[in-house]
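What follows is one chain in structure tokens, specifically the form predicted on its own.
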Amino acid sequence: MGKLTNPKAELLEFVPRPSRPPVVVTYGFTGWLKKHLFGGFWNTLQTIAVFSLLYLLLKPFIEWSVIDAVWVASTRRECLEISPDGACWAGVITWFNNLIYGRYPDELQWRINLGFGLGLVWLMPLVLKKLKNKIGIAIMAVVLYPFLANYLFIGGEPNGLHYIIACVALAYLMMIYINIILIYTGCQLLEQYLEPLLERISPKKAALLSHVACWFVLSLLIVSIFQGVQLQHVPIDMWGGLFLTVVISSFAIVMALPIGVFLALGRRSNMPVIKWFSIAIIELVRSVPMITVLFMSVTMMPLFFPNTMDLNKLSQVIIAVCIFAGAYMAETVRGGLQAISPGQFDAAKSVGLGYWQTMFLIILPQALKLMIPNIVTSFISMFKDTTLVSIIGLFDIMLMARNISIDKDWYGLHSEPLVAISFIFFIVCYGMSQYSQSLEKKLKTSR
């Protein structure tokens, strides 16, 4: 008898697979560009296009704004004489500071720097984990900082209302900072030291009562601090240049969101009074150029007024620019609104939550994750769209530009000063657009 195979031998016996190739690590500086631009023979060959077309294109301006560029000069003919090919760069570094600030006196320049300062100071807190109350201190921000910033640009005398009110924004700003310092020493609130001594007078409103004490104390020591200090006024006409344009559309990016979302409230609303009535404020603002919208705020508002209130250029420019942006961000919140599932109000009502609550607690905060693209492209189109207030005559970075070309040295210079103040547009607008990426990788938007 021949010998018995075992089956289960065979079933066993290891036959090796062919070997894999080795796997292509790709590092550094050549290997990324190995992997993107030159990882095949179409690939290369595209790459090789565009960068022979971006050099075509690129090539006569870099020439111009670059190579054969004037940097020091103190007429344009003598710009002309050095180099009658190149960009006279010298003109706009001679104009650069009313490029930035207008007709702002020199000497009083340091105001507007400590105002907008004060500004980013105040926004700073809203990044630190350990502090409380973050949208509190940002509504506080939109109700108490532009009274501060506008007593800082125009100053006066160190009395009256708009004075106090300055003041009382600075000792909240103050009482900001010195919370922050106690909780990160480990201490408590500065109003926490107040509340045992409250609560004797009324123990369930005695943190509200200590924190309004602590700001009371404080507003009245910096009142009596900055009593003897008077600031140079500046009247609104002198404002000027990038300056302007920042606050006019500061403004216009700040009152946007709110307006907008009252307006679409308004437009689902079941009233047909506040329905139609936030609907033809929608439609009539959306249907006519920003620049219309600019003319009539300045040449008939004024009729709505009494005689004896004189409202300046800038102050019907601003609530001209707030009405239109909101008008075009209730469209946005409103496309936002109507992405939320119908479930979600179902399951708001179900919990016993009111019309108020849903919208502000549930509905508001989804939809607006959702519109964090769009609320930005708003942003950054009402950032461009404020240029247009240099047509009714207001002095902002594109009038002040203009009038580099008509100034006795620099007669006929045009093109240099357009580049320049579109440099600085995109630097800011590219600024926000990162911010918006990054914030939406933050709130993870994504379903």
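It should be emphasised that the depicted structure is a prediction, and the values quoted were computed from it without experimental measurement. Think of the rigid core as the biggest set of C-alphas that the two forms share within 1.5 Å after superposition. Numbering follows the first chain given and starts at 1. What changes on going to the form predicted together with its partner chain:
Superposition of the core reveals a Cα shift of 2 Å or more for Pro306 between these two forms.
The Cα shift for Val419 between these two forms, taken after rigid core superposition, is smaller than 2 angstroms.
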The other form holds:
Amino acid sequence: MGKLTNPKAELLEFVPRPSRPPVVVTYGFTGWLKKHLFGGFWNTLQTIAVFSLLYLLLKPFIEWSVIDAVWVASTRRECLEISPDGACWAGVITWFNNLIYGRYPDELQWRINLGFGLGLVWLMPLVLKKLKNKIGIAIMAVVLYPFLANYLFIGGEPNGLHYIIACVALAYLMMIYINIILIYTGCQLLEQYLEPLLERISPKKAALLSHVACWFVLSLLIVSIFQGVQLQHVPIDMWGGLFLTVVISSFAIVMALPIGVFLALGRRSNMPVIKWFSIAIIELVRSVPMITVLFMSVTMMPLFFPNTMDLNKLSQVIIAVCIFAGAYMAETVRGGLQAISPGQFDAAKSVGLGYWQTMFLIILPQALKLMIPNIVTSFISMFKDTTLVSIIGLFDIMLMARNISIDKDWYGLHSEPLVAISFIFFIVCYGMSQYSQSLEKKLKTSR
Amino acid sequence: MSKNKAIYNTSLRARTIQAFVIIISISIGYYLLTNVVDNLRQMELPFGFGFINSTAGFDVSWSLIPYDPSMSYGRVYLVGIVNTLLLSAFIIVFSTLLGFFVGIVRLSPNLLAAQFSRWYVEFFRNVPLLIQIVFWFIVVFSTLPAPRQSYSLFTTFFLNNRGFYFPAPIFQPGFIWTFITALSVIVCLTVLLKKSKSYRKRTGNLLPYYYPLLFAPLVFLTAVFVLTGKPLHWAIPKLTGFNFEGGFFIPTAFAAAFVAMTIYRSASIGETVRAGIQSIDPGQIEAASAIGFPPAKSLWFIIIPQAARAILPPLINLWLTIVKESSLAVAIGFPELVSVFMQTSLNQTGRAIEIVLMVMGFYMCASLTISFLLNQYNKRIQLQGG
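To complete the pair, please output the form predicted together with its partner chain; the form predicted on its own was given just before.
Shown next: the complete complex, the earlier chain at its head.
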């Protein structure tokens, strides 16, 4: 203390501290390597362990699947002669068409492509900004599109109810696209041309009437146009491959949402009967394995219907899968409903909305938005679980892949088809899961 | 006026709707039931569970409990249940261990290890389980060498295309003393661990002579075992003719189902563990390292106990899923419940309704019991009043 206060004291000589050791490099490529791969003993050990594991696993796999693989051959014997240790992709390539379309006749496969193509075409307008009534289009896609697709897949005589509904669906699709063209060229909607005429009959419901009238006229037009086109009948037994997998899983995915929403609402209902009914269905279905539900659908379900009724295996399976998916979806929806604050219910009640209005206009739109990532996740698991139908003998992609090994040309070709369909499933499921994660991020920032 | 009141009376409306639902479900139920009765009468198969006492007459390829074709369908049901439970227990234990490992490695500071773990998870959970099971069975386990050329370890463990053979213990009469000692040793050790824990909580030190105390009972146990004349022999599998005899054996179907489902579920458990660990405030880890905890210790004493609260509820669901999913082993012919009862027995007897009810009943009971027990445990470890 005294030293500092005395101005005459000798000035202290400045002695610098010894310089610190150089900073560990944390920048540049070396820094990156040090930080992520070789920082310390354990880190280095992990790098070496994973690297050797990768080498042990990937080297034989790449040698088998790429370097030694045979791509062109006509039989498995030929494959083995060319390269005994490599994969025989030639068999998968020869059977590829069957893996995708099952035993559907080759010359009619354009109908499957067209059917799925129309589905995409139907859903495409949903991303357009100028179009109104998107919910209507989506609902119509769910209600009408299956009939159109089913008619294309099954075929049959151009008469009867099925043909007419398919034409009505096609007419609706055409109307959407005519309206899109009209909107983007700056014209009125198709039905708005008719409105002035119909306003004289019923001024209030002119819009609806003209809409229906346009639709009706277009339907008549299409029914008469396609009257001359004969689609060859393809029985359901011939369906198979990825096509069948997609048909079953899309039924499950589409039906799961409404079933799930109603079961979830029922579970939260104040009415004891409905509440316990929903709880019973949800818990019952969720506590048993899917394979038992499938076995039930093919062994027990026929007993519940008069034996004059002609049930096919596919529809039994689809019913089972829909119920199963619905019960699981109900729990997802319940999670979403629970995340909505009770204030929303109170607010809806205070402005005088009834139960269904509250649910469909206020609660569900918010809850569904929250649930989208979970819904996509359950879609993925539904899509994967569809492979179980092969156990009860439907020729989905799994059973088609297994069947390659009993084909006389490709006898014993087990691993290649399995690897190939694993790859297909991985691409589809991984793509969906990445999409759901990006959606999750997007929805989080917007809230 | 009174008409309007009736419409807007919510309780009356609720009652009407519920009555309507009841009436509709009863009438649908009645319709289905009359169909069932008609169909069964035509098939001359009256409803009843009497068939479970009749002789099954078919062999089951592998069973944990003794079984032969002269036994009843009831026994087949039991065989299926025991096999299912065994398979699921193995999968649950090993996939949880592997899953924890995968989840922890996923958060490793080492980029290569973390990415490897990530792609492990992505790959195995995005490929359907059924494909994986069939792949392991057909491509891996069925291409193992025949019994004569089987892989062996110390010439006591054998692996070939029929299954995995390992020694079986044969207990001699004198083993009872070792068994009794073992039981008392377990009791002693439990008491000791509890004592030492409470002592450590009180004083912060280990119990005096902790390690010697820990080992004394084990030494005692060995002494009893040796003094009674080592009353335990091993039946070592031996190649006789075309197959092995003696020892235990698990079929390749079990091994394939076990490996495939363990790997498949370890991916989802790994994700659950990762999410649970990430839900912990990073301050906890920093605090642990600040007071000098090495990473391994802070993982074990700080992170996992807290993460367990977040991990356990989804983990319970995954375990239930495993019990249900073990039924997929039917695809490769492992004799679990669905395979022996819903396939073989149902095909033989044609009693669809009874068998479906029995199988579903088992899975329901199993799910409800497991979820009840684990939820009780879960309630105990969750933070109270949080």
